[in-house]
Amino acid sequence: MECVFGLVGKGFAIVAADTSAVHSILLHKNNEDKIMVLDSHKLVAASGEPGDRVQFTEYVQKNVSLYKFRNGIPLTTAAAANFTRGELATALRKNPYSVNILMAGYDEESGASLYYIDYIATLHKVDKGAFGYGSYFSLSTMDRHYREDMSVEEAIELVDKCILEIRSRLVVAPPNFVIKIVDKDGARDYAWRQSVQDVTTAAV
């Protein structure tokens, strides 16, 4: 029941994603972050089968520092964007990947960007974009209210708004989630909205 979406205002891009550890019927963590900072200025938020999700974006963030070591300069995020797409139309072939990615970002030239890359290579650049069953509610919201001009406190409360769709509309809602944002002056954690804490198992 993962939920991963993001949107780009006036020289800022937002992802957000639930927090939520799940295997089958058992929830194992609620405190899972599943947003990663590829670099200084880049954000990957992706969703899919966990060893998969850590793996691959792991992979691409390695490969990413890899670039900028041997070239002293680093990619944009379009190049990363499709760097991350040839990785996953490469393994589609032989051992695919199951992970679907938001990836973020901002460039001194071309501002803040948004991709939508999925688990089967497909990559868009996109205003706005989500992954899991919350998308329904997420993507619903964010055509409602999304103007390609707001602030960061207006694209924050429309973030709100999608979380609460989705807490009251989806039957087995994620209860916590991460904001991060990514804007000139790098990418950074913004906020978390919990609902329920993280509790660890008392020795019987």
Given for the second form:
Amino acid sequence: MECVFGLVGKGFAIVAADTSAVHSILLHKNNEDKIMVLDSHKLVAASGEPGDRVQFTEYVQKNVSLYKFRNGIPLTTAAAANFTRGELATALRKNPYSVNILMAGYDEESGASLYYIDYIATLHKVDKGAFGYGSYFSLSTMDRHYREDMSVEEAIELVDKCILEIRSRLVVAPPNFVIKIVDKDGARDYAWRQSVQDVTTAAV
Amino acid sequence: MSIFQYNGSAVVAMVGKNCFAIASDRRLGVQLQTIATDFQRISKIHDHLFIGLSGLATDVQTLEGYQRLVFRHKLYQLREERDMKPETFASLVSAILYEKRFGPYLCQPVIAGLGEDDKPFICTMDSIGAKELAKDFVVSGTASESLYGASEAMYKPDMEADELFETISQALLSSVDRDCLSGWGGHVYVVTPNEIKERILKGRMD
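Could you give the coordinates for the form predicted together with its partner chain, as opposed to the form predicted on its own above?
Next comes the full complex, and the chain you just saw is listed first.
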């Protein structure tokens, strides 16, 4: 039931992910951040097996940093996406990672980009992408309303439309979402969309 | 559903008079869902040699761009100081695929090239490298049965480049229209000894 989706706008890319940590029928927490800041200008929104998700994205993050330390310049989004795909492809026939990834980034030369990398290491550069059951709703909504070069406000409106669609039509819809943006000023949190806050119990 | 049908694909190559054409569909899907409509299935190895791979997209990417084939040809070019002949390349691909006999790459390649004296060469093989040479056309992918029928009906020997383009395009589009897993346009390369013409087809976008 994990929902991850993203789109590219004018000079920026946005990704949104649900924030539920689920184990069978139990919701452990509803503020789990599934979008990792890979480096200053890259975001990785990951969905899938929780252990693999954290392990694999941290592995990619550390390797991306290592490249920067060794070579003095950061990887481009395309290079990071291809590295990620290579790692998934190598592991695929040994001990596969069950992680689907949407990698969003901003590069000086090529602008904003979004890469779809699924768990069997299929890589494709896309304008809009989504994973999970939520994708049946978010992809269709984005197909209907997406245009090239949207502004941030228009893109957020579209993201909210997708979240509304998921909440109203997916049977076990996640209650909360996090939205992050990457543009020339870097990768950062944009907003949270919470319909259920964490409840703190009173001390007995 | 078979793993070969996971992403959906259609590739066809045809022989003409001192030229060849190779065409593929553009859909990248995950079973019933379409992810992208601009997926590249055909790679240029050198100016007179193309390979189209159908089957599982991740293995298509591993073989073509990323690791095996383009890379191996570049090494060959450095050592031999010339381009590989299509027959040689076909044997190379066959060997690479058979290396993984008991854990294969889930792809079926279609190879098309101009050999010595600009004689066109086409072949296809299965996922473990069993070569199938043909004099007229070769097909592969989820739409392969339709492609066989359409190509058989439309093909004539010794077509010039323009007529070959028309024939292969019509064969491709009509076949993918009968296959829900492939389509969303077409990508056609027509190669003569002097030029490569790359064209995008707009078919039924569904």
